[in-house]
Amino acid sequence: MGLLNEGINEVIATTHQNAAPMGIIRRNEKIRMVLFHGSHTAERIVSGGWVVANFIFDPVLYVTTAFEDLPAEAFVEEDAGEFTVERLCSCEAWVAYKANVERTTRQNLLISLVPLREEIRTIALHPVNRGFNSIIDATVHGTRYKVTRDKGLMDLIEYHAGIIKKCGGTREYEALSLLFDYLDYP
């Protein structure tokens, strides 16, 4: 099972009727996630024991899933051996993982992942697009800004907005506009 690169891989993770952008870490052939206590995703991974990494290259979907729930018709069930899992209908590829809590801290859960099943649904080339990459970064900062209203985070979002406006395409511009709407940015 080799869809993940070494380092942090940005995916849209799905659990039961839940989707959210997440980083899946692959280092030294170990696969893990770090989750914050209290999120829907963390609760469902702990209770269900599984998570699916959905490989998607739609910046609007990354922003949307960071701030709101998708409708039930966005998901499809798949058999992954000991679990029936849910992936996104629109994903290009996916990997189902068995998820185990490896360590708990006051703020986080370290989740170890064991691959169960993967599928490549389409083969598409995605050239590096700094606008798309900056949407990912701006969205991460945006989820934190929404909670803290930290000016430093807004400065980072504005920095990435400049890259998106310079390097992005129509979908990145749409995603940035949506992000600003979620953040009540003027």
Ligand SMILES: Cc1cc2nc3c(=O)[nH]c(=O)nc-3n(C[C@H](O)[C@H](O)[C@H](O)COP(=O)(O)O)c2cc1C
Second form
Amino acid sequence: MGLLNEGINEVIATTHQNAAPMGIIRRNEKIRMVLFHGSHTAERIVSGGWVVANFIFDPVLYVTTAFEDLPAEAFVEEDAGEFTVERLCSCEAWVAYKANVERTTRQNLLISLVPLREEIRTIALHPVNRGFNSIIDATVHGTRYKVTRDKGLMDLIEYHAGIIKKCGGTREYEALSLLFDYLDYP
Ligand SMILES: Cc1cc2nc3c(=O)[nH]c(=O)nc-3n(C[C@H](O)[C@H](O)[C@H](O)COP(=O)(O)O)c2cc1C
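Now that you have shown the form predicted on its own, what about the form predicted together with this ligand?
Zooming out: every chain and molecule, the one shown earlier first.
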């Protein structure tokens, strides 16, 4: 099962010239993604048949890729056998997967993944930081809030903002400010 932990791994997924935070689920020796219809990631996995999990710990990149595209220079091609895939230049490690649509429902696509190639590029320690973790949570809620404008989601984002301000560093503060900009938060 390679670099993934059991449970949901919040990685930055790359497909052709696209990057977005996505959960990759490892349970019972199976690797899967659940994708809402309409994202570029979903479209490109269906058309390309591959996806790369990028392991990266920059909170700003999680916020940026959740809401907009990265420039072409952010990507680098890798040979993964059956496919030439694209990973992020700045990732610490990556895993390329062959991706098949297992099931489609009205709400989402269930994608099954088979590892093709993986690489660890740097070994770095990432001490647990509640500010970083709250950026991940706040950004998940932010992607839904942007669509629904649900007040309950904004309450959750504000709760996480409190933790980010208390526990984060300058990169987390920058990510939070960017998140509020994307959400037109006053
Ligand atoms: C940490 C995190 C995990 C996410 N996981 C998923 C996921 O598993 N499936 C999904 O459809 N969207 C997920 N999202 C939302 C997408 O990142 C978001 O819809 C994004 O705008 C899609 O970008 P794209 O259109 O470039 O693919 C997640 C967001 C965050 C911040």
